[in-house]
Each structure stands twice: as structure tokens, then as C-alpha cells.
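Just one chain follows, in the form predicted alone, and it is written as C-alpha cells.
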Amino acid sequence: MNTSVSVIASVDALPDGWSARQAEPLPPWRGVLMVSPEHFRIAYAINLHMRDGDGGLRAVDPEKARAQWDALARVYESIGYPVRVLRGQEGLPDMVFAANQSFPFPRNGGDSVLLSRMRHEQRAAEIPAFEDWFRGRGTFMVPRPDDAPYCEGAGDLLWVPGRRVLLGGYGFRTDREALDEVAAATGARVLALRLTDERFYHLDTCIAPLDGTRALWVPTAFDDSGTALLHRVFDRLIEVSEDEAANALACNAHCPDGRSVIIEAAAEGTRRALEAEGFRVFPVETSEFLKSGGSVFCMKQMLF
């Protein structure tokens, strides 16, 4: 591992006249893994969007769950992405959200992976079928100790896009420790991002990268440092309305490819917003997901 890469937790860290566009470009996207959602319910809460407004755990449809994915599934092929599909488990009702579980990334030629250490107990389970998937595909594994710090791989791990920079969240389920050691592991910059409210307890809930100078986020989420190194990326950054953000998780769109924008479609301002600013927009409907606290970033992990 390259110990030698930083991670960087304020501007006055950065090099002078640092920009991530002069950072080493990354390969394009090769494809995208989903899990399937015949098992996906909610058994647990883990997260505040999980409960009801009684204190109950909200129910799942599973017919419109899985003509939901289905759905999704359909647009990523539609715009150039094939989708592989890892079949779900019984008793991890939570797998079906894959960005988590790893932390996929060209390395020296080839493809390496970084599994996660999950926070909550009752995902634990889910990572012995991805690391499974992975060596089947010839997979580099990075090596982690048993005891190593908390990461949820693409759920706190962000690529600027296009560069081998990366955002990284950190607080609520990846601990700051990670950050180190995806540093190193990936070769690229990282820069920390302290979450500082709960309901945004991913990265992806609360920025969505679209391209090198934009990106759709939450202010209230990240405090006053990550805020300007925020800033210090993106020339501009689109803010997300409170409602959109909270109910509809506006930021966990997806922009694979810098032009073409998946988003709930429940996210009527934020998609407005988005074509103005002359992104091709998909809006798709992840209301059963969003009682998890997920959506369309949360379920897909891409492949380069």
C-alpha cells in the first residue's frame, strides 16, 4: 500500500493552487452490480428513515419493490451499463442495497476491491457473498484485519468524477480511521468529510457528484471544513431543498457518465434544477427503498 497519500481534512491542507481536474484521470465505468430484491424488507431499524411516524417499522410492498428494480435496472442498460446481478440472501434484507458492502477501484493495471467492515451487526452478514463475487471475477482483495476500522465502502466513498480523487464521509457508519486506509489502498487523494446530521448518515444521501465542476448537496449535512473543501472541488454546487433531501433523497442520485442524471422521481424541484443546468434526466420511482433510506445510489455499486 502507498502510505505516502494523504488525506486531507481542510483547505489550508491542500497544495497550493491544488485542483482535483489536474489529479490522475480514472478509467470510465464498465458496468453495474446490483443485488436482487426477492429478500428486501425491513426487519430492523438502523437508521431514522427505517421507523414510521408511530415509532414502527414501516412495511415494505415487495411485488412494487421488485417492479421498482426492475425498473432501474432497465435505465442503467438503457444508457450504457450492463447490470449483473448478485442474487439477494434469505435473513439480509439490507443486501439489496449495494453500494456498501465494497469499495471497487483500478489499481496498477487491474481491478481491486476494499470490503467493507459494516457498522451495524445485522449487515455484517452480507459481505461474505460479495468478496465471493469478486474472487470469481479474478478480483484483487485488499487485505483487512478483522478488527479494522469501520468502512461502508461506495455509501461513504465518492469519486470526484472521472479523476482519482475521492470524497470520503465519515461519523455515522465509516470512521475516519478508513480513510487512511482507502488512501492508501486506492492511490488517490481523499478528502474527509465529517457528517453531522443523522438522517444523512451516508455520504451518498447527502452529495451527488455530476461531473468535474458540479454537484447536487445538502449544506446543513457536513460542517464548516468540509463545506470548503467542498467548495475548493466543485464550482458549483446545486443545494437540494430540505423536503427533496430528507424524503425523497434527492442527493443519492446517480450520474454515471456526466451527462445523465437517475433520480426519485419524487424529486420534482431537484430534477427541474438538473435539466436547467442541461443534464438528461431519469427520473424513476424507489419508494419502497426510501423506507429503508435508500435509493438509487444506494443500490447499485459500480464496475470499472
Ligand code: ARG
The other form holds:
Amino acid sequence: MNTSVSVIASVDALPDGWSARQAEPLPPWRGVLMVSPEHFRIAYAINLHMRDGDGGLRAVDPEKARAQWDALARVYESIGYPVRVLRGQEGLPDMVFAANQSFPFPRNGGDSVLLSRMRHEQRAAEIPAFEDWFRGRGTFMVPRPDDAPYCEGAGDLLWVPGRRVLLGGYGFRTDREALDEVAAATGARVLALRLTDERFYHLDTCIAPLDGTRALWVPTAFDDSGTALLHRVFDRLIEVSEDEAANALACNAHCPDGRSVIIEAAAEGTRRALEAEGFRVFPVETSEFLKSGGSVFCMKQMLF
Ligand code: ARG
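Could you switch over to the form predicted together with ligand ARG, since the one displayed so far is the form predicted alone?
Time for the whole complex; same chain goes first.
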């Protein structure tokens, strides 16, 4: 397979007349995987959100975190996505961010998964539990050498809803070279988007695809080529204020079905914009997880 044609870094590299709508359709999601939050806390800082104004580590309220996690799981169940739970492990305080350790995808009629290689060693030990979980389900594991490029799973790899096309963020956590591997494994065309603003260190903190034509985004997180690519994919890019994007991680909202959007409650302006677009909005409180730089989208892995 010639991977160089599958990773696209600028609009000029797209075939004439290309549209994501003509790409192969994907099956719908069947459920959600979440990691229980009993060991979630802030024990180190690997992104800007994890420290307070004085430079100290932010403090999580464990009871509040548990209640917020439960409420999020209930929303997924209520809109038709059964939640599977993997037990969090002591000493792995970020394991609760289940988007990052893996990237599941459908291939040749079965389930496959690409396991991540985490950029920060504090998170590396989260991977084996996911490996076991997917193995137990009979999922095909894409082989990866130990020195494979860094890749943080669904934190940096987002499907264009319903299509075998991926948005691939790189620069802070995921390496650009990992996108070649992702394209080869998934058979998806990958649009490479360089991330430029440290507050938005994962792609899922700066864009939320909603349906085949619309997405939420914060423009300051992308360079000019990325911006041009996103305008080619989506007819409507709904701009989120920098305040709500940075402080409420509004772009970490999740729309699993093209009409229901789960979003941090504090992102009020974004909620109104989504309602005006006709979406069913499910506000949830994720204040404890925001302290670690994560919200709705980070807290689960979607399963085919
Ligand atoms: N503290 C975690 C980290 O910095 C948060 C991960 C959030 N996940 C995400 N998909 N954005 O790695």
C-alpha cells in the first residue's frame, strides 16, 4: 500500500472533486468503554490545564469526580450506547481518560485496534490493561514495534462522522509519522492537522465533528493548511469562543449519532449555538476532569 497518498497534508494534495461524503460508510457505534474513576487524581502535570495559577497541581474532589463520571455514563446509556467498564488502576491517575490508549476501527468485517504509544512515560503503563481488554473480546491487534511513533489514539484521531476518513492531529502528543501507520492500518484517508496552541494539545480539544457537514472548532488551534483542509471537509465550522474552548473544553463535546451532543455544562454559549443548529444538547458537569485537561470526549472510547 502506498501510504503517501493516504495521508493528506494540504488541500492541493486532495484528488480533484474529492468529498468525504463519497468515502466508504462506517457502521454505527455499538457502545462505549469507560474506565472507573476511583484512582483519578492529578499527580503530575503533562498539559497546561493541570496546574493552577500559582503553578501547583490542581486538586480533584474524588466524590464529585465519581458523581460526574456516573452521570456521563448514564447519558450514554440513555441515548442508546451501553457502557462497558474497565477498572481504573492505582498509580495510573490519567487512565480514566479512555480515549487515549487505543484506536478501535472496523476492518474486513471484524474489529481491529491500534494500541497507543503514550508521549509521557507517566501514562505508558495504561496500555496493557487495554490490550488485555481488547484481546478478551477477540479484537485484531495491529502489530506495533515498541519504538513505534507516539500516537495517542482517539485523542488525536477523529472520524469524519460515518465515513472512512480521519482527521489526524499531531505535534504535541501524536507524531506526524504515526499518521502513515494509521492510514495503512485503517484504510482511511487521513487529513493531517498540525496543532499549534498548547492549550489544545489533543485534536479532541479543538474540534468536534458533529455530523457529515458540521463541526465545532476553535480556529486558533490550527495552522493555515489545517484550516483549509477543515473547510474542505465541513460545510459549516461553528466557531467556539477561545474562553469556552480553553476553560470549558467546549470542543471536547461528543456527538455520537449526528443529533445528540454531550457537552460540559459551563460551555453555555456553545450550548446555545448547538441548540440553534437543531441538536439535542445534553449538558454534563465535568469540572473535576477539566482540571486534568479532559472532558466528555476524553472520558470514553467508542466501540464498533
Ligand atoms: N491529563 C491527561 C493528559 O494530559 C488528559 C487527557 C485528556 N484526553 C484527551 N483525549 N484529550 O494526558
